[in-house]
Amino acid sequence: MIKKSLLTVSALLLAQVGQAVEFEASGYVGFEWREYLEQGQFNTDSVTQADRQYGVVLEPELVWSLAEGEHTIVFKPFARVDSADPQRTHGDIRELSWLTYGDDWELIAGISKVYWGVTESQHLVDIVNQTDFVESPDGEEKLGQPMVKLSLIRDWGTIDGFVLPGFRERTFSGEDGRFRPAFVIEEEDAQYEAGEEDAHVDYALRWSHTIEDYDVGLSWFNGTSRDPLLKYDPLMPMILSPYYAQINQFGVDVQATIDSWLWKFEAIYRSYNDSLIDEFDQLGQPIEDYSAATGGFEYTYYAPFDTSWDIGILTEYQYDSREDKRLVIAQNDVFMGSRIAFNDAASSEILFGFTQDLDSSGTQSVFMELSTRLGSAVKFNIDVFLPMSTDSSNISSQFKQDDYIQLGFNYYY
């Protein structure tokens, strides 16, 4: 699929030739320092999850423009070398994508990234694009994914159509690595429950408007989930499969700006073939149909106190349909934070947030992002992360001894 869009740009660049093409080239070089505060849960005689992990990170962005700008192709690959984690260390495409455009119309092709959502606290209707686990525990990052893409932009609304030709499978830690369960994960061993495997076209859709003071959003998906089912073989202990099974997604999302108030709501409903349900049933690992929810608020106070800052406060609540704590996480939690945009000449940002799992008092996490610039070309970044769990039945509770503190500093060029 890689070689295939490396094709197209290279053809659509010697359509071009001849013509004015501007060319443009960005990104960033990064390093960063991740210290856990607690040894690895995991550790055993010949298993020793790492108590420190450094890195180098690059990602640079090189933009072609032709056609005073009718054509866009833009490349943008990803590297990552991680001192500690072998799965960590990997490269990726981001994007290799060709961008044209009519009055009312929008192409693009290649391999890309989308988002779709609006709530802090997770992202429950964005599902074009894979989860990049090993980079960031929170789903915040994600692998670039092929893709052909029409949009059609109307008085009534812009629909969005997708076909998605290729999957990615997730990343996740490896057996050294932190933000692993107690069963190893072995990524090679992924099984399908698509004949065609990670050759299966998916095919997604999305209608997006703005109502007044409401941006609306309807989707449906219909593939390969991103998600696996972690699927357990009693023939192989302390091993798990991801196992991608065929969904269909419906997603909503909904985001008032009224004054200073957003208000955001995301729900999903979810299915799976009855076949699936009834083969998983006899493994012991019963799967089900189910609809999540992630909605709230977030309030600005705009200069208190005669400052330059901006203030936000973030409520959400999180619903998921399924009770088992041992397979998910946010089925009924609550989410509070706050924003604050420091106004100044560095561009000083600090975001933090506690969530509490309602049916356990004892399970919960903390994070604090802050971002600062040094100069002009240096972003400083801290980042924390505290999930807690003495609840062993909650599948929080395998993080439970991987908080962190990781130190950032990325030259951007």
Second form
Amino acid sequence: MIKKSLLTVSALLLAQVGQAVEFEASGYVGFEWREYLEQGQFNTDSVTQADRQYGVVLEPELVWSLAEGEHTIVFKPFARVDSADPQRTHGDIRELSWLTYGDDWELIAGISKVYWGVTESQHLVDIVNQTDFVESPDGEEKLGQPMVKLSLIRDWGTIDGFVLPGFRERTFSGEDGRFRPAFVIEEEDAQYEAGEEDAHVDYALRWSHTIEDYDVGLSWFNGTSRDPLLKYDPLMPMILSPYYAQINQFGVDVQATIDSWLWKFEAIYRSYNDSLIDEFDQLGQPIEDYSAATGGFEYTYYAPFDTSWDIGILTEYQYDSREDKRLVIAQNDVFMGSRIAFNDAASSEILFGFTQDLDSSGTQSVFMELSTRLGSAVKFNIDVFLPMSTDSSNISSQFKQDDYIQLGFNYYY
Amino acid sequence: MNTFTKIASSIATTVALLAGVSAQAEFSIAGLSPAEQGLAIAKERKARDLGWEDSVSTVTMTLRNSQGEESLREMRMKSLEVSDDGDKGLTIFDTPKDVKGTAFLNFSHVDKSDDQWLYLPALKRVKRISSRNKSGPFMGSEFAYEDLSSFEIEKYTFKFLAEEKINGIDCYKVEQIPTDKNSGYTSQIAWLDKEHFRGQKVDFYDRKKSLLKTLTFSDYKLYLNKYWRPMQMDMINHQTKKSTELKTATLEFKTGLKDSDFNKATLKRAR
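Switch over from the form predicted on its own to the form predicted together with the partner chain, please.
The next block holds the full complex; its first chain is the one shown before.
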């Protein structure tokens, strides 16, 4: 439906404006080789979790711009082919949207992506787009979301109003893949609290403003939770069904930028309908309204030791009011890391760090991301992720054998 | 110069003199102390550059290492003149291709540190960044951020040193000492031509007071009959033997940009 109306709109625009349309194509083609250091935790007689994954990724971006950029249409499809996990072989429309604007307003209609928030170790406030979990276990990749977004840009801040028709289900690894729980999550069996299921229309509102050294955001979301609850049916014990509840969520994010310090804070309060809380109680999987927060700093040393490097030190604390460790990865955890930008012609950069669960001394993870440019058009990445957990009751323990090293080459055009 | 233009020019000069606006004819640094002379030259340089309102340009940067290997950066820049404060700027990167669409918003200030935001198109994320990093390399080039920021009187203390010729052009040689403790330089020696107060050459001295870089300006073009802009700037690092050539491919003034073209929303939709 949205695609159709978008095409109609574009056709109308083309007809009306009758001016030169500027077209530009860009994007990248990527190749990845990922090697797991341990064998799958959930191997059985019939299922072997991949020890090695090759991937080919395509993400072209086509942009049509009319009337000197007053109208822009963007089409950005995405596809991955994975050698081992059919569920990870997937495609998405990251963007198919029309943008127009005036002096103090902006309108986006179609499939698009927005980002809210300031912290690095997790993104609590950022709720509009669903996580493409099968694409990246760190939750940094997002699926395209149908939306109409109107922004009003005023002296007292920017108001973004969202109508979000249509819901995207979270993607999960298949049984041959990694980063999955012991039970297979059946994406096809997704259940919804709302009768309209994935056609439920969600709403969101955000105010953001810069006040001197502070960048502040307040947000509200009402609709289908992007984070599924996992429903366990005693009749089908080997299967978990994603259950998408209706939620109301308030968020706040603040960054203070003071000299070489960036102080960052994000917090949310999420509530469910009482009827749902009762229902899940009866299934023995209690859910509750909760609050969560992430706060910390990033301090950067510029040009230390006679180099031209920037060395950043990051520390963030993650809090969640739910105490049930089975439900939450980041309930009382500390993240520490460092980001080094070498400021060379190849734009080499390294980011590394670790997260320690303060409630479980045996639960931590270590990661490293290195990137540099080869020639003028190829970006080379090395990614290392080492999740660890000796505590089987901790949710992180399901990924404890999914340690990997990955080499990636992306060719940009 | 033909007779007609000679007459026209002399009439114009006379009219200007009568109106008291011809800075060129009035400018004199006689009888001042070297510090006063340096300041007077800087003020004159700034005064001659007021009123440009806004500009849009396309710029190419070629980075060369000591082996002569090249790396290219292309960007588009929008600038807005702000009276009583530093200028506003929006830079959009086109190459390298992996940073295409990355955009940088800068509100420079005269009396406090600049406000800066970076837009990362892959994440759709706008990040407020620290502007403390004045001495850092811009896009891996030999230009530091502070070399590319707008010229403001408040950023330096000045001292007139001598009159010298650079490439056959009569110049004022002025020492500029940065007032910001975060500057990467202990001093800069700048040569400005006496006729138009345009930068011809700058020597940069690092924190150890040794010569670090030399910047030369060439291919000056006159815009709106008032504003001189170099179409080429060459920065040579004497210590690393690396160099960066910055060429302006297109430049336009008074394009009608407004304050509302410089905010986080325009940063996000910049293409």
